[in-house]
Amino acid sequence: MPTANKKPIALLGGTFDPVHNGHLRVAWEAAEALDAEVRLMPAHEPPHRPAPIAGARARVRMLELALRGQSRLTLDTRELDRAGASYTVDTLRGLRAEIGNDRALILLVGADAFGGLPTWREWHALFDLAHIAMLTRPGRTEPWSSELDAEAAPRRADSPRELRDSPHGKVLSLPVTPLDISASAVRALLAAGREPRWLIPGALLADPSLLAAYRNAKV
């Protein structure tokens, strides 16, 4: 059983590089639907894609001013902090080693990066440290691969009761709004000299210098 009035720890990793509005309204929507405390994690260096443009300073700095305002979504920093590529499971390994055995721990992945699991290293390991939550677009199913199906169909969970009512191990799919917004496209829209108001947070747009590494890249 989870710890007792301990609400569960989602976690949602990425490089937020940078953080736009699409990013905070799937994190907010999570911990509403998951009665959660949902933690945004930076990447040092995501072994899956390219290192991010803006350093680790300019993209924490991003997030906090994303973040004010409200306490139910924070910033974790772990993996901005640990040398090397981040693995999530290194990351779930050391946050499970913190709260315990017995609290609820969440891993919010897209339905995606959910797909491409089996490419992740000890990927077998996460469903012993945490549940994991696809978030979806409602009515929307994706493929999986006969090995990932094997793995994840038994595990399957039909509300978000079943995750608080254990600390790891089960597969939720979670429908969420998208916003069609990606950072791909703020960082062309702010290579090209334009304004990407609406979104990304409206604080970030008051730092120029925050946004200043995108402007100079070449997308």
Ligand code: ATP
Given for the second form:
Amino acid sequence: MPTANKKPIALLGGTFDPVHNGHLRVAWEAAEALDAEVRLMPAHEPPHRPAPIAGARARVRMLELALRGQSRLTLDTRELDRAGASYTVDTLRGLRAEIGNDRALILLVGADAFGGLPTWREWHALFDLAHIAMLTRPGRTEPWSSELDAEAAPRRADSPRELRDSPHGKVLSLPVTPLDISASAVRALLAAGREPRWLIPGALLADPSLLAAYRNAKV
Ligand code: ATP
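After the form predicted alone, can we look at the form predicted in complex with the ligand?
In what comes next, the whole complex appears, and the chain from above leads the way.
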């Protein structure tokens, strides 16, 4: 099983509208804690929320700039390459078809998003495709439903090692440094004519055209 010896692949999906330092810090810490290759994966048409303000190309450009100068975090545009809505279950199946069934695959999910898991398409199937690492996020933890608890509780892992030792099926709570930054707050600052310096990578501020859509947006 040659792929079993490779580092886990961890996915951080999101709108990245725009990418901010909260995303980057959390992805970085997950890469270190899980000893994983972390892929930031922008969504094309997120099924659960309004369309992003920045187009796919602009969001990819911002991610490319944000990821410059390091190699632990990479960009995965597979959801943008597919037409229509991005369902995580389809994404994981596509990735599994590429990497095989032996390599550990980890879905990184913010604690707030984790609570909403039962609304995701074929959500039970997610656990047969990947592990889930729940990233703790300040002030945003919602109580879990009993159906989510019934699925997740027996799968609880106590350490990242457990995730590396099997390809899928575990749930790990991963504490990360709390950075209370959200893309909505960054968008609101830009729409109000303010500069979100230190909340987003400086490279995004260096090219005014990148953030123009947010500056002109009504929030
Ligand atoms: P919005 O404010 O528009 O809802 P967001 O900041 O939550 O956006 P997303 O692109 O939706 O950004 O987030 C992608 C993933 O990153 C989600 O799993 C989300 O929970 C997580 N995430 C976003 N911001 C943080 C943060 N500051 N700390 C930890 N996780 C975060």
